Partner chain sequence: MSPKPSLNYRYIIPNLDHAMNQILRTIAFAGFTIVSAVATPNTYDFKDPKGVNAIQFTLDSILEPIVGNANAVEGKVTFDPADVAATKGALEVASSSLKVPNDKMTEHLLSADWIDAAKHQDISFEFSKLDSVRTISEGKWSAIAAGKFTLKGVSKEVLVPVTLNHLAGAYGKRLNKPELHGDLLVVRGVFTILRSEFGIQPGKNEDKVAPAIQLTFALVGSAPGA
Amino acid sequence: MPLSPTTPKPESPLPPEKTIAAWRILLRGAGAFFVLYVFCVWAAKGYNRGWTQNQVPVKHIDPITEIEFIKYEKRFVPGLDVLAAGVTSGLLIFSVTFLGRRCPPNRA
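Give just the one chain, in the form predicted alone, as a structure.
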């Protein structure tokens, strides 16, 4: 008996051809979020365009002699190395989703 337009089609156990697996979507979102997060942390800590620093020089003036001297404060300032490592990690997480099966599953 042929199927008429009003008769529902039987459901196929296979997903449609053009779908993306949920883990791929999750990893792509996680990779993009991680890149954005690392950039925001780097920007919030001061846009340091050098290497990462654990101590920052701060100039002080002696009140009696008025001579300028430098004291070092312990403070973490992420540099471009942290930004590059974070962006590379995020892009690696994102790019893993493009590996794997390329051909669609066999349809019966």
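If you superpose the two forms and keep the largest set of C-alpha atoms that fall within 1.5 Å, you have the rigid core. Residue numbers count along the first chain shown, from 1. On a predicted model such as this, the values are computed, not experimentally measured, just so you know. First, how it differs from the form predicted in complex with the partner chain.
Core-superposed comparison between the two forms: the C-alpha position of residue 64 differs by no less than 2 Å.
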Given for the second form:
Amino acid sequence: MPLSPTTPKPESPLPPEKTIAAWRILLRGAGAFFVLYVFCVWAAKGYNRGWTQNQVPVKHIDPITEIEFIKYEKRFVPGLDVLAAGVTSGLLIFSVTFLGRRCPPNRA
Amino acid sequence: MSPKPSLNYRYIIPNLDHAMNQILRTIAFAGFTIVSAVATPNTYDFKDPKGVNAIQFTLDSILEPIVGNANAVEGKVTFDPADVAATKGALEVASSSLKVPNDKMTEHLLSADWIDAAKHQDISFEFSKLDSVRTISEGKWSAIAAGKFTLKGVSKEVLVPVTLNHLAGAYGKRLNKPELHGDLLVVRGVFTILRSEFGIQPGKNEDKVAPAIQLTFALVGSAPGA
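To complete the pair, please output the form predicted in complex with the partner chain; the form predicted alone was given just before.
Up next: the whole complex, starting with the chain shown before.
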């Protein structure tokens, strides 16, 4: 027998299906991508396990006196501080997606 | 008429050539000794035209040693290879030329909390003689320079082990102008100071930045016309 429009729907015996909001998926992707990007940049720039440098010392030798001297070249070499900051930022973006309600409140 | 026989002194004094050589050598040696004895010491200018002179500093820190340098070196040293112990002079470096590979760190280093480059513009070392002079090889000596080191307005007596290398006649060659005469004096050394003794963050952040600062220098002074 068909139900009339005024008849209330019967309660479904199954729990509501769990879904993730699109913005959470996007932010998780962005966070993971950011961590990967920072790591790749750090690795590509020479795996500098020291402090970040924005001027790189280059050694030269004076041929007559044999004095080793340094000249600085303008070049950015990210260090562990940049890597740590990048990874922390990416993880923060990722973890933001776990805050708040995980299911839409009014599922039809 | 028979020809007059010529006299051959080689037969009269068989070792004439040898004797002449000995006499000439003796005169040359005596001349050299006299010139060395009365030679005045030359003054070497450490403001290097090629900008090679620098003092490197190293501080251990949590991640890696902080290494930087200061290259605005000036000063004069009086040196005589015949009397190395009498070497004396004063060297100074502009505080504002201190630099590390990170601009923010450099800014921090020059600030009032650390070097205070705006107020104390020079770091200097003045010495009046060399002790424990030892010849390493020809034109090369090791010694101890005892003098007054001034940093951030604080002066302390320090002992600096140095090596001196006298490069006679190398001035013009170094500048690619062989027609210029002059000597070079290369001075190298390493010594350590405690930053607390010079009022640089005494007792602070010693777990992050070591209290000792190692200073390494390799400097060349020129004496044109020497």
